[in-house]
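In the form predicted on its own, a lone chain appears below as structure tokens.
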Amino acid sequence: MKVGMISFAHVHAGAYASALNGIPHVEFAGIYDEDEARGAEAAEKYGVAHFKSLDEMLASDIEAVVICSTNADHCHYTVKAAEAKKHVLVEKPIATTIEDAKQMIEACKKHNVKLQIAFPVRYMPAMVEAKRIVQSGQLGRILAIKGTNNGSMPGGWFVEKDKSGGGAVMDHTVHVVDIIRWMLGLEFEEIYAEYDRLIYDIPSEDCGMLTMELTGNVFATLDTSWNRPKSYPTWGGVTLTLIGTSGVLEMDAFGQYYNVYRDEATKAEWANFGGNMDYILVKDFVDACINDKPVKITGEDGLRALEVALAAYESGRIHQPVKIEDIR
């Protein structure tokens, strides 16, 4: 199966490119980037063709694309790929507006191509095991959840609202919301959020705290902040604490690591050995395309996660709880 990549704007693009080069039965067929110099550099690095125009790539015999553009460009690239009958794996969040997300979903349905959202944390072995425990009933009925998705401040277009859709709240809310929906099979109903720029001199918020009510009388809290300094051993992490009537489960998605010390980094580092979630994500998408199976993370999953992030922004603006149904 031939797969191409559209844009190398996102920091995860390199991980997905490496995955494509390592998956059996996949030919990494080329890269298009709106930044021609960046695209040429990436194509040379990964030993693939460089397409100078999007139309040239989409007119080729590739069968699927991985989109790693700015968040605001996801809709444009996805619709163009769908119209060219290419399956799509698109970086999270699905889009920056509900209207764009719905347009992406409808375009892929209309042209009978697959649309998968890149939520790789679902594929972490720790997350898979945590879901198994929850679904087994060992914790009893889940009452409450405490989540964190903290990281370093990425800079660049990530802090420009017109390109990213927001700051730390947009960047990190969607991952944990998706995990909770997938793990518990519940939906989010109401969001209260506070966010601000507290650490960095940037245009967007760098800290956020959400309190969320779900179906089944469950509530959750989430810290989405970019609060990891440059000297921190890793970019950040994802944790969950699930409190049930029969027990408590504490999970650190990136808790399996080696301590690494090297002069070039001028700091101690954590090298994770708990599974390559990006590789597993891309391989799963490719398998769904080759075998014509439903993707595991749908456009609707992406839309549900985006709704929570947008409700959080509205809540922070008016300083009141916001129901999900009111922003749809």
Second form
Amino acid sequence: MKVGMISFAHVHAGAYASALNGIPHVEFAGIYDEDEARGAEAAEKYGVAHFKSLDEMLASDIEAVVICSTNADHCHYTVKAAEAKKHVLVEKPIATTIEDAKQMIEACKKHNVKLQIAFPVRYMPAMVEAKRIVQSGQLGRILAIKGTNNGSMPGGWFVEKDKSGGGAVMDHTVHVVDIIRWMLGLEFEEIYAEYDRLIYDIPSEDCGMLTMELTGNVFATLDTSWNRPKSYPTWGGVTLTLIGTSGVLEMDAFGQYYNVYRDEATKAEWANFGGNMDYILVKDFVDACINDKPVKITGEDGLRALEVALAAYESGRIHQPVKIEDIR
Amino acid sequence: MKPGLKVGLIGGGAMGSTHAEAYRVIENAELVAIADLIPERAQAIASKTGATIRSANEIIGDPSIDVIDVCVPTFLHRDFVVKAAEAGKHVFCEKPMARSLKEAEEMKAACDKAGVKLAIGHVVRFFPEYISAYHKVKNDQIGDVAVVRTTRGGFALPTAWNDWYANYEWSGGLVLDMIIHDFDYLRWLLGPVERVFAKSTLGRDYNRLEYALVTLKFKSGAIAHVEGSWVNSGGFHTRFEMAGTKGLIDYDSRQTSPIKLTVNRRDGTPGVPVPTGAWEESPYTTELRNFINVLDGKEGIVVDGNEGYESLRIALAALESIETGKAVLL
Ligand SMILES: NC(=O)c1ccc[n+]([C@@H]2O[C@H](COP(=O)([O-])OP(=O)(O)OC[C@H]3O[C@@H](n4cnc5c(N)ncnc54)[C@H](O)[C@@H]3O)[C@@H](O)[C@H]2O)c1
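Having seen the form predicted on its own, can you show the form predicted together with its partner chain?
Everything in the complex follows now, all chains and molecules, and the chain you saw is the first one.
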């Protein structure tokens, strides 16, 4: 199957490009980027064609696209790809507004193409194992959840609301929300958030703390802060603690690492050996397209996660909890 | 007989026996009397320390006693503290100061009126890792504090006298009893709290598994996430992480203890687990030593009634938020 990539604006683009080059039954056919120089550079790096116009790439015989544009551009590119009958794998968050997300879902449905959201954390071996433990019933009924998705401050367009849809809350809410929905089958009902710009001189918030009511009388918190300093051994991480009636499960998604102390580096480092989640994600998407199977992470999944982030912004404005149904 | 202040101890449970140990090594204080409703407990402390066993009222009424140390369950703090103050005694009272703000106000007023000193047992301010981190922050090593996370607990609901910890009206549960330690520490470090939002298993299907997550927004701007757990996840442990404009510090007692001991026991341990460690001196001893020194005219750090009151306000606001589902402004 031939696959193209649209935009290298997002830092994850490189990982997906490498994955496309590594999957046996995929031909990575080319790159289009609204930033022509960036597109040319990436095409050269991954040894693929550089398309100077999007229409040209969409008119070619590729069957699917991977979109790594700014969040705000996801909708435009997804709709165009769907109209050209290309399957879509789009970086998270699905979009920056509910209207955009719905439009993307509609377009893909109408043109009968697949739409998958890139939530690679679902594919991490540690998360797969955790889900198995949850389903084994060893934890009993889940009472509460504590999650974190901290990171370093990404800078660039990530801090510009018109391109990213927000700051740390928009960037780091959706992964853990998706993991909780997937692992526990719970839905989010009400969101409270404290967030602020406290660390960096940037236009968006860099710290976020969400408290959430879920179905099943379960509550959860999520720390979305971009608060890992340059000297931290790694970029950040994802953790999740589940409190059950008969057990407690503590997960560190990137917890498979060893310490590295190199005199050439200015800090201690963590070398991860936890598996290549980006590769597994892209391969799973490609397999769904080739075998015409439903994708594992749908546009609706992306929309549900986006709703939580948007409710968090509303809560931070009024300093009280906000019901998801009220922002739909 | 040792020279120095004479102390009478009321309540000889988990905390009372810890305090009794402390007075053995504090040079300028002597534990002279112990009261506990359970005779064996009073006896155990008496035979170790030489204190005489008496009723609480006898101890408070004894003119030769200078200091009353109140280690009874929380809902009884007010009665004993007020009586002790009225009898002209200085008072050390375990945290939380009281079960309600009204009780705490009465305690403050009684001590002010009698002109006696009141100290509240916010012992975390005397733990070496917390003191060290406090100075690290105050010395501007990580810049302005932005986001803090703390963890405390990981053991099953403590069983104590009359199962009082399980009685919400008596103990205030996990939030008032235990993570008030973190509220107090954070308030010491970051100043006043502006807003509180909290969730707990309390009032859902509690079943002796209490778990609470509290978010504090400070006037300084900082955001703190405080986790408390009376659910077994490997036994008592504490954690903190503070991220600032110039760096980050994190601590996990499970990873940094210089000594690791596991003893298999069939019966489980009764009482609340009191932290132990490879210390120069137990923080509980340091805490009481400071109070005794102040009473003795020397220098010392005391968490007084006003401080205890402010930290109590945060805990009660968290309980209100848990009950109402709304954010509470302080
Ligand atoms: N600072 C800390 O780290 C820490 C740790 C644990 C407990 N505490 C606090 O210390 C206090 C006591 O807790 P604990 O765990 O020791 O409880 P506990 O149940 O182990 O001990 C309380 C004791 O008080 C006695 N008592 C009750 N009523 C009495 C009365 N009228 N006269 C005399 N004795 C009476 C009981 O017999 C019991 O032995 C509580 O306020 C608790 O919150 C503080």
